[in-house]
Structures are given as C-alpha cells and as structure tokens.
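Given as structure tokens, the chain that follows is alone and in the form predicted on its own.
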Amino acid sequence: MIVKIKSNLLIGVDLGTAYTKVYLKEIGMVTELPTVIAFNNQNNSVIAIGDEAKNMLGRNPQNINVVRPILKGVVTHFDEALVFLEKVIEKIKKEYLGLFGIKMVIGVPLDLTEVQKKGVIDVALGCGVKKVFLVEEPMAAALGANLDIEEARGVFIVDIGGGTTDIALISLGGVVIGRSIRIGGDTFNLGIVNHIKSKYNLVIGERQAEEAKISVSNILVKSNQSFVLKGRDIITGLPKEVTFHSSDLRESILEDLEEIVNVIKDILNLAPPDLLGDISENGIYLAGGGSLIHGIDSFIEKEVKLKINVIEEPKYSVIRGIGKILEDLNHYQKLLINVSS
C-alpha cells in the first residue's frame, strides 16, 4: 500500500457515546464504528474494537472485558478511550502521513465542565495529536445541515444523539441559550428494557432493545411495524417471546420525549423576542440519529406548536459540520473552543 503524504493531517472526530465517526480533510468521512473496545483481562491486550467488540457485549466470558469508554457524551474510561482513539488513528496512518503532525477537531456536547473538556483533549493529545480543537455538537450539527449560523438570526436545533440531546438557540456564530440533557439512544434502549420487564414480565438485554428500536423505528399509533423479542420470563425463569409494536416503543420512550419537549419550551421561553420571531418563521431543526425514529418530529411539533424540520441524513449532521470546519479551518476558527497547543 502506498502511503499518501500530507503536510498536516487534519482529522475530525465525532466521538459519540454509541458511534464514532471520523472525517479526513479533502477525503471526507473515512470511518464509522461503534465506540466499543474489548480487552483480554489476562494481558490487557486489545482483542477488538468497533462492530466486533460491540457483538461481544452481554456475551463475553470473564477473561474478556468489553468497555464503552464514552457514556452520556463524557469520557468515563480515560485509558480505554485513549486506546480506542489510538486504534482509529492507526488505521488512518496506514494510508496517510502528516509531515507536521496531526491536528484534530472533536465534537463535544454542550454543558461539559472544564475538567470534562480537558479529558477529551488529553485523550487526543495522548494519541500523539499535535493540536486539538473542540466544537460544540449543536454548532457542528447546524453547519452540517447547511444552516447559516453566522448571521444575526435565530437558528434553533435539537440534536438527539446516542448519549445526550443538545438543544441550542444559535445566532451570530454562538450559542445564545442551550442545554445538554443526558437523554438519547441509550436511554431509549433502557426505557425499552424497563417497559418490556414491566408490561410483559420479560427480561431482555440493551442490545436486543436497540435492535427492536431500530427495526420498529416508529412511534405513530397507526403503524403496524413489529419485532419479536426473546428473553427470560421473570416468573418461570424460562425462555419466552413477545411481539414488540410501535405502541410499545412510544410507551417506552414517552417520558424521555416529554423531557426533551420541556427543555425546548424552557429555551423558547427565554429566547429574545427578535430571535423568537426567526424561530416562528423557520421552525426547529432536528438532527442526530434519534430523530430517525418516525413520529418524533410530529410528537414535538404537536407539543411546541412549531414546524419541525428533520435535516437530511440527521445521523451524520455533526460529522458533516466538523468536516466543513476542517475544510476551512481559518474561517471557522471562531467557532472552536478550548484550543490546546
């Protein structure tokens, strides 16, 4: 394999709770994989990352430790996150060589503490990255949706990710009002587990809950989509099957959706009147993988009485925005936070 030489390797990373996506300047998105890593406990060697490691979740023997290093948008397992990112960068280095090192832009949720931001930066620096920039995910998502966030007008975006939902009112290249809540695809999965246990006396794992969520992917009452769940009957302890319907999905995540709506309403109540006029005219933009569940847009629209626009390919909104920043780093420098040298 011929290694391509670049003066600087500019890498963008959406280091998500569920999935990590990587963008390389002038190339585009080069990697998408689950943010999971598996170790051999006996010698601490890496067995697998990404899909292979994710397939081990809930099925691993005692000698294998399967770790999700990012939880609810925060680096909770520093060493494992470091090794995970190192492995991701290693794959890129096999094809590309940066003569003057690597610069990296990483998307982070709103409301991270300075310590949490430093944790993200330290992970990247520990991988040998020369310079690290952070960008708030709703800013990146808005850029990825081709919204003009630098004008004196209000852009309201809701980014439902794997670990967090970031809700922000943006104007003049900054977040006017914003909140990050620890609700996302993972809490949807947990809601399904709890709902099935309560309603059907059936114990299932989060992995199967995720499969049901993706397969049904619809909370509209009239939908006829379904998924067969297999687990353990609480009463008999024996294997049991139940059919999971869209109505079950709706009931499972309703509390989380109501929390998202409440925060949207809070931000709308605090919005400056002039920006509120912009929102009334243009509506709210929905991004992130969670917005792929059909019916979430209409649910929010009914509750807040504003038009909801699901952006194109919402799952990739943040990494597309990070890619835009990489392609014109000088112009978008003002959007970046916590620059390290």
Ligand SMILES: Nc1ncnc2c1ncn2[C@@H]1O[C@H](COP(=O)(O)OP(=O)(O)OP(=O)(O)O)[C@@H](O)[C@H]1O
The other form holds:
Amino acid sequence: MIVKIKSNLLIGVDLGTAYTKVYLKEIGMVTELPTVIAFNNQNNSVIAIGDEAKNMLGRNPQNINVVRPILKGVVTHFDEALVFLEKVIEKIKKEYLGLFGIKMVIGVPLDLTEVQKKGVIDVALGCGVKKVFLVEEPMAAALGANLDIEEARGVFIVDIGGGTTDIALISLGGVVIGRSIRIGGDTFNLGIVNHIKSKYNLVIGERQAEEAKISVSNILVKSNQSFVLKGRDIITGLPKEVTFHSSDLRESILEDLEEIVNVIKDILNLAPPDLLGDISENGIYLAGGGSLIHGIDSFIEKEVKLKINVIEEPKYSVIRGIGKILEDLNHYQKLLINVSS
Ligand SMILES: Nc1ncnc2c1ncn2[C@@H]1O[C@H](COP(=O)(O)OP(=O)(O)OP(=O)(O)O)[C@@H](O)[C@H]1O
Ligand SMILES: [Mg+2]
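And the form predicted together with the named molecule, for comparison with the form predicted on its own?
Every component of the complex follows; first up is the chain already shown.
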C-alpha cells in the first residue's frame, strides 16, 4: 500500500533494546520489528533487519555478523544503529511517499548521560532527520496509558522492557524521582539459561530461553503452562529434552523481580508525602513487554502492598505515548528534551 502524505513529516520512534516501534503522525503505528541487523562480513552489506536478522542470532555462520545495536537501552553499536534506523526509514519511505523534512521524537530511558543522549540524536541526524526531540520513556509510557501526567498528582510507572526497567514517579509533567535499572526481558532470558543449566544440567541458548519465557509467560504457582526445551546435557554431551514449567520461570527470574521490587520500595521511600497519597489511591502502573508475564503484578502487589495495574497492550505504551505527543506537538513540547536544531 502506498499512501501519499504531506511533507514535514513527524515520525515517532521507540528504539527499544528488543523491539523498535515506529509511529507516523496522522497514521498511527506503522511498524514493529526486532532491533537486530545482520551484515555480510566480507563486504559489510546489510543482509537482513528485524525478524529475519533475529532468526539468525546464535545460528549465524562466520561470514555473517548479527548485531543488536541497542543494549540495555543504550546505543552500544553506533554505526550499526545508524544503518538499522536508515533501513527502517527506507522501508517506511517505500510505503509512504513524501518523506522529507522529517522531525523525529525518540524515546530514551531515564538516566542516560549527555553523551548517550547525543549518541541517539546523532543516529537520527545521520539518517537525514532535520530535527530530533527526545522524551523520557516513562513519561511516554504514562501518556500512552492515558494517565494524566500534567496534573499535580503522582503517577507511579514501571516499564519492564527488554534491556531496562524504568521506574518513575511522575507529577506536573516531569519525573520527580526515577531510576533505570539494567534488568528486563534479556536478563530474564539469561536467568532461564542459568537456571536450566544448574537444575537440569542442560545447556540451551538465549533464543530458546526467550521462546520458553513467552510461551509459558506465567509465574503463578497454580499455572500448569509448560514448554519443552531441547539442549545438550553437560555431563553426557548428548542432546536432551526437559519440560520447562511456570515454576521454573518463577525461579529463573525471582532475583530480577526482587531487584525491581527493591527499587520500587526505594522510590516510594523517597516520594513526597502528598504524592504518596495519590499512589496509595491509584496504585502502580506496569508497562513494557516484561509485564506480560502473568503473576508479575501479584508478585509486586504482595511485596509493596499497593494495587498494581498492567496497562493495556503494555509493549506499546511508549510508542502510543510518543504518538500522542506527535499528534499535538505544540501542547506536549514542554515534555520533550530538545537537543538539536
Ligand atoms: N508474552 C510475553 N511474556 C513474557 N515476555 C514477553 C512477552 N512478550 C514479549 N516479552 C518480552 O518483552 C521484551 C520486549 O519488551 P519491550 O518491547 O517493551 O522492550 P523494548 O522497548 O524493546 O526494551 P527497552 O525498553 O528495555 O529498551 C522482550 O524481552 C520479550 O522477550
Ligand atoms: Mg521500551
């Protein structure tokens, strides 16, 4: 489908560790793809991006280099991130004519240094974007959940993404207290790999661990969800199968969940009393793909004794919020970090 749209296009990008989501003003979310790119080592040409590249992870021959350019929310492979974003824009250009004079709003995790923010901006400018604005992801996530973040009321949001969990208390259009911790879907996957190795003497890869996590996606004791893992027995060196249950998922990610709870408690401890009252009333909001695991809400609820609300379609809360900003840039300009001209 080719849609003709006007110039001075506004594009919103959630350049996530795991998935990149793109929103076009007046159109909506137009693409979502894994933030992965595959190169041919010999001539550096791009072989694939997105799902196709992700499928090559851990399976690639020596002449193919598969890169995840964003790690833990941060641009760790600058050149690769640039090519990735260029390819994404190219793909959109094929479907939507008139892409020039692009302005872009990009979500970034909390706690990025100035150098890291500049890295994100340089990636966009390198793709020919005219003006770049950044927005802190928890603010976008809260907007995407239709929470009123401009009032003098406290909104507590926890975005469990692929690379980071951003925990923020928002009020009057700003983050009052917030932290980004390097815990999320990726560390959950690693937790599964390690748990399976120590409990069953079975070696599996991170891709399969993620498949098992998404397939089971439940840490409730009463759940009987399961997934058959296929790997190598450490002792015999031979292939072996093991059934992975929701109890395994719970054990695999328990430490990470405890860490998330500790940071939530730290922030609650530091919260101004007036805002604490609002949080007691409304509870905590969960966003991000990690919060799709059933039972994470009740785990946190039990620990912090507050109501936990999982936002609808939590993976898309940030890009929905970015979309809201694009649709009314004048109004929301005040929420943005303007770093280039
Ligand atoms: N049903 C599911 N159950 C459990 N985990 C899931 C499910 N669906 C997606 N995930 C996990 O959610 C993560 C991706 O979430 P999300 O798209 O919010 O992250 P991101 O925005 O790319 O990362 P970040 O914000 O940390 O940079 C991945 O780790 C993925 O494995
Ligand atoms: Mg995210």
